[in-house]
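A single chain comes next, written as structure tokens; it is the form predicted alone.
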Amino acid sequence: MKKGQNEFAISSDQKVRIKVIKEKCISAGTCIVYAADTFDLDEDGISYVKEGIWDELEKIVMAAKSCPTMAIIVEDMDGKQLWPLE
């Protein structure tokens, strides 16, 4: 399993962290379209978090919300989710 499917990865600042839910992935791509330098698919083709520097938290949240499954949670440190909304 790569990082951040099925369990939170954080971003090397420690602002957010990420979680790709695996079985929900449809390997659709749009995570990509909007946050290339933190999402990439796997062999599988199911989506997962880059290492090293991810894009700015706009790109990231437009990246989840673009995903036609809701398969990409967003949350801060402190637990509170970005997307989806809760």
Contents of the next structure:
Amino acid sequence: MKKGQNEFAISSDQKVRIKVIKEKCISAGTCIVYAADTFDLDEDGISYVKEGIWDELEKIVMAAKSCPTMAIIVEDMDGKQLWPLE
Amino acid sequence: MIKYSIIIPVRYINDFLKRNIEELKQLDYKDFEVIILPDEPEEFDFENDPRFSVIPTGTSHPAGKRNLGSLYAKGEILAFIDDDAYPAKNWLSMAEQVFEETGTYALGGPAMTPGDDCFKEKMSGRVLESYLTSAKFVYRHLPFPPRKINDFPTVNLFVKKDAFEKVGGFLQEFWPGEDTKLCLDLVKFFKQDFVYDPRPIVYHHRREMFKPHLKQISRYGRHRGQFARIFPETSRLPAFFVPSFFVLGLWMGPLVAMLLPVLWKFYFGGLFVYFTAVGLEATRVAIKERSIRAFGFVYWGIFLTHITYGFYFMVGFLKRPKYISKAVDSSGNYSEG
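What would the structure be for the form predicted together with its partner chain, rather than the form predicted alone?
After this comes the whole thing, all chains and molecules, with the earlier chain placed first.
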């Protein structure tokens, strides 16, 4: 399992955490269009969270919003869900 | 006022459309109506969902059906989708976001290959999704960054109703290709391009590789060739001519090289570069699909797509314009789309 798949990955600045629900991902790739420094596809075409410096929060949320199956969950470090809205 | 009127022309309510209807019911954005336009009156159980209506049109081309649908539409924005496509759950909410962000009069989104298409249909999708086949228009089949566009197919096209009415809707003499003409009219009227955004996604069932796929490609080629002749503004682009030059070069190259033998090395050199590029692309897909079969399908699929498109583009370009072509294929569905 790659980073962020079915478990939260935390940004290097400890401000946000992201989880990709592997079973929901259909390889649409819109997350990469909006946040290429945060997301990539593994060898099965499933989205995962990259190592290193991520995109700005706005881009990450946009990437999560663009996912057609809502497979990406974005939370702040207090556990408040930024997307999908609860 | 309803926000979106989703317009679906169809000959009869088929299995593809039933899937489309099911997915439309699942949309996370609720402010829409769906207008289905079959040839004959049809009973269909929408489970008392008042947002769906069926308006029989008699035998008519999709352009005419879409125009009729727009007359009944109560929505602020017309959303065109083909019967053999279906939307992602957030299709309309994403479109809404793009309209709010950009204020555009029209919007196109990608039409991707459905995950549950069969292997041969998926291979058709992989060929269409390749840069070697679709060149700069690959964003029509896969999500790519937002951009300005001046032509987009009706499989996933939104147009504000007032903009649609200002240009008089689709010109019914054109089919297939009525979408190209509509886009051209819109761009001319508003004096600016409209928006492509990867967020509003639909899934478009592909034709099986090889024969049905190539038949569809032949129609694309013929219609684009004809439009390159009569609408140079958006259709006389070098990229559309490349496959035809390839076909001409492939067949006429040896004749010319027989007269000028020095050209043989360029001919074979060109072929070597071409087939190496096709081979690399087929290898990439085969690795991604983890299927050796995929290599053969994509390799021959790309080559035959180039030949077919190139030949029929020339036919369309050279032939006297004849706007309405054969409407249905052997299955009884629209042959285009």
